[in-house]
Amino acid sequence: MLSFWEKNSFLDYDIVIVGSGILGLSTACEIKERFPKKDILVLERGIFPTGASTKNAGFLCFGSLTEILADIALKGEENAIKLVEKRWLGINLLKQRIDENKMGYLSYGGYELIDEKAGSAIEKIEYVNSLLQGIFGVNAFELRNEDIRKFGFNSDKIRSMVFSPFEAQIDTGLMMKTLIKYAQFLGIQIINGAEVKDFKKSQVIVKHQYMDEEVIFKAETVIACTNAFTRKLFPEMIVTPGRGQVIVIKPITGLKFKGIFHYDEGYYYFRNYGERVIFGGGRNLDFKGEETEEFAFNQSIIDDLVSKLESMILPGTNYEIEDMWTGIMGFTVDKLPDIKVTDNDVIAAISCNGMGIALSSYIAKEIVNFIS
C-alpha cells in the first residue's frame, strides 16, 4: 500500500513521459528546456534503457548510398530525401544537447562497401548527390577504391567503396549516460522499474513491483515513446520489432581502419572501438526470426558475422570475439517516423526504424509541438 507521502509527492505531473531510450529523454529534455516549469516524469520499465539506446553500435549516420536508393524505391525521391533531412537535423540537434567530448563523438567519416551485387549503385552516385545538394550543400558520397587495400578487406570480395565525409562514431554508453545526467540537471524525474501496463485519460497505470496493487501516475499530457514495444501498450499501432546481433572482437594491435562502415543496403554494420571491431546486423538473413521482442541470439546469423569479419574485414587476421549483444529497434511498413494521437489521448512516437541515434532529437521537436 503506498503512502500518504507517496500519494502526495510522487504521483502527479504536468508530463509523464514512458521510455527513457534516446527519443524519451530526448523528449523530455526538449520540453523542459522550452517550458522550463513543467514538471516531467518519465517511467522506464528496465534498470537501463529497454530496447536499442543503449544497445546500439554507435553510429552517427544519415544513411549509405544503397539504403537511400532503396528507399527512393520504396517510397519515392521526396519522402527519401526528406528523411535525410530529418536524420541529419537531429544528428545537429544532438549535438547541440550533448557536447561532442561528453558522447566519444569521433568524425573518422562513414563509408560504404559495395559488393558485385550492388555494383550497379556506383553509377547512380552523381544522382543522389543532386538530391541531397540542398541538405549539405556539397558531394555526400565520394568514391574512395584506393582505400579498400588500405583498410586490409578483402578486395575479391569488395569492388567499390563509397565515403561520406558528414558520418562519424559516438560512444553509446557515455552519451546515454550524459543525457540522462543532463535531464536529471534540468529538474526531470526519472523512474526504473516502472513497467506501464495500461493508459486511462491523464493516467498511466503501473503494476508496482513489490506490493499487489497499480500505481497510478496522473499527468495533463501522457507521452509513449517505447519504439519496438509500441504494439505492447497499442495493439493497433503497426509497428514491428526488429532484433539486432552485434559482436565485438578484442583489440588488434595495427587495425588498419577507423570510421563506421555500411554493407548491403546498411542491413550490416561495423567500425573501430579504438583497436576493436564492432559488427553488428543480418536481420535480412532471417526477418521473421528478428520479428521478436526476446533477447536472445541467432545463431546462423551470428555465424554469418563470423564469416564475414574472417573473410571480408579481417581477412588473414587473428581475433577473438570478446562479447555479443542484441537490441531490439522498431520498424515501420514505410520505414517513416510517425507521431500519432490515442483514443485515450496518448501522444504516441512511432517509429525510429533503426536511425534512434539521428532522429529522436528531431523527433521530439515535432512531439512538442503537439503539446504546446
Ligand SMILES: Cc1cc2nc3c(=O)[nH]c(=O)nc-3n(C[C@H](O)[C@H](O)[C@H](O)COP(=O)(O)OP(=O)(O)OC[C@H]3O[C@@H](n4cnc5c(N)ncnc54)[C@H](O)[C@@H]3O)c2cc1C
Contents of the next structure:
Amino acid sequence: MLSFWEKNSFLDYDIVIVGSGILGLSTACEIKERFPKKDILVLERGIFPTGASTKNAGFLCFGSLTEILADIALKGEENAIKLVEKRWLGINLLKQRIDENKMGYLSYGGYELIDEKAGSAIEKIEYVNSLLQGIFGVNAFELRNEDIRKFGFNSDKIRSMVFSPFEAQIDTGLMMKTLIKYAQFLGIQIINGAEVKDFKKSQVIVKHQYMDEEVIFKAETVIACTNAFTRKLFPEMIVTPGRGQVIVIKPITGLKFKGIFHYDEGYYYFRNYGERVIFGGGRNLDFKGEETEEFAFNQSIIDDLVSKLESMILPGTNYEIEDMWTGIMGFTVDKLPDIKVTDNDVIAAISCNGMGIALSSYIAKEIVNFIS
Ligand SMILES: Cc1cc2nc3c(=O)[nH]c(=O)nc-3n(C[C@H](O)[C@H](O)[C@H](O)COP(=O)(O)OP(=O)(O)OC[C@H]3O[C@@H](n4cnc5c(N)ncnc54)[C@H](O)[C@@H]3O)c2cc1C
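Next block: the form predicted in complex with the ligand, after the form predicted alone:
In what comes next, the whole complex appears, and the chain from above leads the way.
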C-alpha cells in the first residue's frame, strides 16, 4: 500500500499530462514556460516514450509537392495550406525551444523523387508555390533534375526531382533526450512505467506495477497526449494507428547524397545520417495490415524497402543493413490534428499524423488555449 509520505507528496498536481512523446512534453514545457508556478506531472507507460516520437525518421518537413497536392484533393486548398503553415510554425517553435546543436539540426534541404506515375505533379509546381507564398515569401519548391545522377539515383525510375530549401533533418534521439532534460530543468516531473488505465473527473488512475492497488493522481487539469493509443482510453476519439517500418544501413564511404527525401506522396522517406542511409515507409502496401499498435515487422514491407533501396536509391552500391525498427503513428480521417474535451473533462489531443515532429510545438500552443 502507498505510504503516508507518498500520499502526501506524490499524488496532487495542478496538471497531469499522459504520454511523454513530443506532444506531451512540448505541452508540458509550453504550460510551464507560460505559467511557471504550475506543478506538472507527465505519466508515461514506457521506460522511454513508446509510440512514434523516438522512432521516427527525423525529418523537419512540411509536406512534399505530391503530398500537398493529395491533401488539397482530400480537404481543399485552405485546409491543406493551413496545415503546411502549422507545420512550418511548429518547426520554428521547436528550434526556438531546443538549440540546433542539441538536436543535431542540419539544413541540407529536402527533395521529392518523382517517377513517371507522378510526373504530372511537376506541372503544378508554380500553382503550389503561389499558394505557399504567404508562408515562405519565396518559392518553396524548384526542379533539381540535375541532382538525380549526381546523387546516384536510378534515372530510369526517377524522372524528376523537386527541391525545397526549407526542409531539414534532426537526430531524433538527441532531440527527444534534450526535450526531456529541458522539461526536467523547468521542474516538470516525469514518471515512467506508469500506464494510465482510466480517468475520473480530476483523477488519473494508474495500476501500480508492483503492488496490487491503483494509484490515483489528482489534478485540476488532465491532458492526454497518447496519440495512436488514445482510442483505448477514449473510444469516442477517432484515431487509427498506422505502423511505420524503418531500416538503417551501415555507413557507406563516399555516400553521394545529403538531405531528406520523399517519394510517393510521402509514403516512402529516406535520408542520410552521416554516411548511413535511413529508409522507411511502405505502409500504403498494406494499409489494413498496418493499422496496428504492435511494434512488429511486416516482412513484405521490409522486402519492398530493400528492393527500392537496391533498384532506386543505391543502384550498384554494396550495403549492409545495420538495424531496423518500427513505430506507431496515429491518423485522423482528414489528417488534421484534433483536440477535444472528453466527457470526464480530459483534454485529449491527437494526433500529429505522420509529421508530429514538425507540428507538435505548434499544437502544444493550441492545447494550452484549452486551459482556462
Ligand atoms: C517510422 C516513423 C517515421 C516518422 N517520421 C517522421 C518525420 O520524419 N518527421 C515528422 O515530423 N514526423 C514523423 N513521424 C511522426 C511523428 O513521430 C509523430 O507524429 C509524433 O512523434 C507524434 O508524437 P506524439 O507525442 O503525439 O505521440 P507518441 O510519440 O506516440 O507519444 C504518445 C505517448 O503516449 C504514451 N502512452 C500511450 N498510452 C498511454 C497510457 N495509457 N498511459 C501512459 N502513457 C501512454 C506512449 O507510450 C507514447 O510515449 C514518424 C513516425 C514514425 C512511426
